[in-house]
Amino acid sequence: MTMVPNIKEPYGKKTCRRLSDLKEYFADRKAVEDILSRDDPVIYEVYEHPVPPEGEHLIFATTVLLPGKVGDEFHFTKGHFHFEPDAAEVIIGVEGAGIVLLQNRAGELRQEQLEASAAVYSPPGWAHRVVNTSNRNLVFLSVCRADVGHDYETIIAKGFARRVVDKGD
C-alpha cells in the first residue's frame, strides 16, 4: 500500500491555471478562442506550502492537472526552466497517468512517463513541462530548492520541442 499523505491541505498559496492563462502556450489558435468565446475552464491548479525563499529551503507543492484536450493537444502544465542554472527538481507521480517533456537550452528532449508512485528527475538546466493523457485528474509533488525562480517567458517564446497530441492512438 502506498502511503501519500493530503498534501493539498494545508497549504499557503493556491494557484488557478485557467486556458486563458495558457492560451499563448497552445499550438490550435482557433480551438483556444473557440473554447474561450463559452467558457474559461481550469485546466490545473497548484497547492504550495509556504518556505522562505531561501536556497536552504524546499519548495514543495502539489499540482492537479485536469484532463482535456484543446483541438488534439493534452491538457499541460506551462513548463519552465529555472533560474538558478545548477537547481533540480523532482515530480512525484500520486495520481492518475501522463507525460513529462524535459527540455534544455540545447533544445535535447527527453520524456518519462508519470503515473502514481513514480519520480521524474529534471536535471539542472532543464525544462519540464507535465502533460495529462489520461482521462482522470493527474496529481503530483514537486520538489525543488525554494530559491531557484520560475523563467515561463523562455517557454513562450520558444516553445518546447514536442507537443502531446491525441491521433485516436
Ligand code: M6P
Second form
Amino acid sequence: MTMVPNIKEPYGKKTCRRLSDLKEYFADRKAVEDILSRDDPVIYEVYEHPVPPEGEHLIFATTVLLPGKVGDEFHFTKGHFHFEPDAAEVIIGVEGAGIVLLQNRAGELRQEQLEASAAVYSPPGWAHRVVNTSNRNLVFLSVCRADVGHDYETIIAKGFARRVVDKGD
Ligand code: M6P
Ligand code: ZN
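Same protein, different state: after the form predicted alone, show the form predicted in complex with 6-O-phosphono-alpha-D-mannopyranose.
Every chain and every other molecule in the complex is listed next, the one we just looked at coming first.
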C-alpha cells in the first residue's frame, strides 16, 4: 500500500525552479554559466496544496528535487527561514534519498538523512534546505503553518555553513 495515495494532487500552485532561479545559490559560478549557455534545467518543482494562507491552516507541499550537480555540488532547494520565528516544519521523505541541512540564525548547523518514510523536524527558528545526493528524483512532503512567510534573503546573503559535494564516494 502506498503511504500517500497521490502526493501531488490536487495542488493549488505549482512552482518550477530552474537553474537560472538558483544562480546565486551554487558555489561554482562558472559551472552555472556553462550550463546556462546551453540549457536552463529544472532543479525542482513544488506542488502546493490549496489551503487559505492563515495561521490555523497547514501548508503541505510536495517537492520533486531532480538529481544532478552544478560543478561538484548536488542539486538542492534554495532553503529559507520562516519570518514567523515560532513556526516549525516537518519534512517527510516519499521517494529517493538525500540530506536536509538545518541552520539557525546563530549559525549552528545540523544535518539529517532524508529517505522514503523518514521524517525530519525543522524546529522553530531553523532554516531548511534539502539536497538530492542520489541519482534519482527525491520526493518529499513538507508541512508547516500556512502563514509562515519565506525568508530567502538571509540565505542568499549568508548561505548555509555546509555545502554537499560529490567527491566520488
Ligand atoms: C518544501 C517546503 C516549501 C518550499 C519547498 C522548496 O516543500 O519547505 O515551503 O517552498 O520545500 O524549498 P524553497 O522554498 O527553499 O525553494
Ligand atoms: Zn519552510
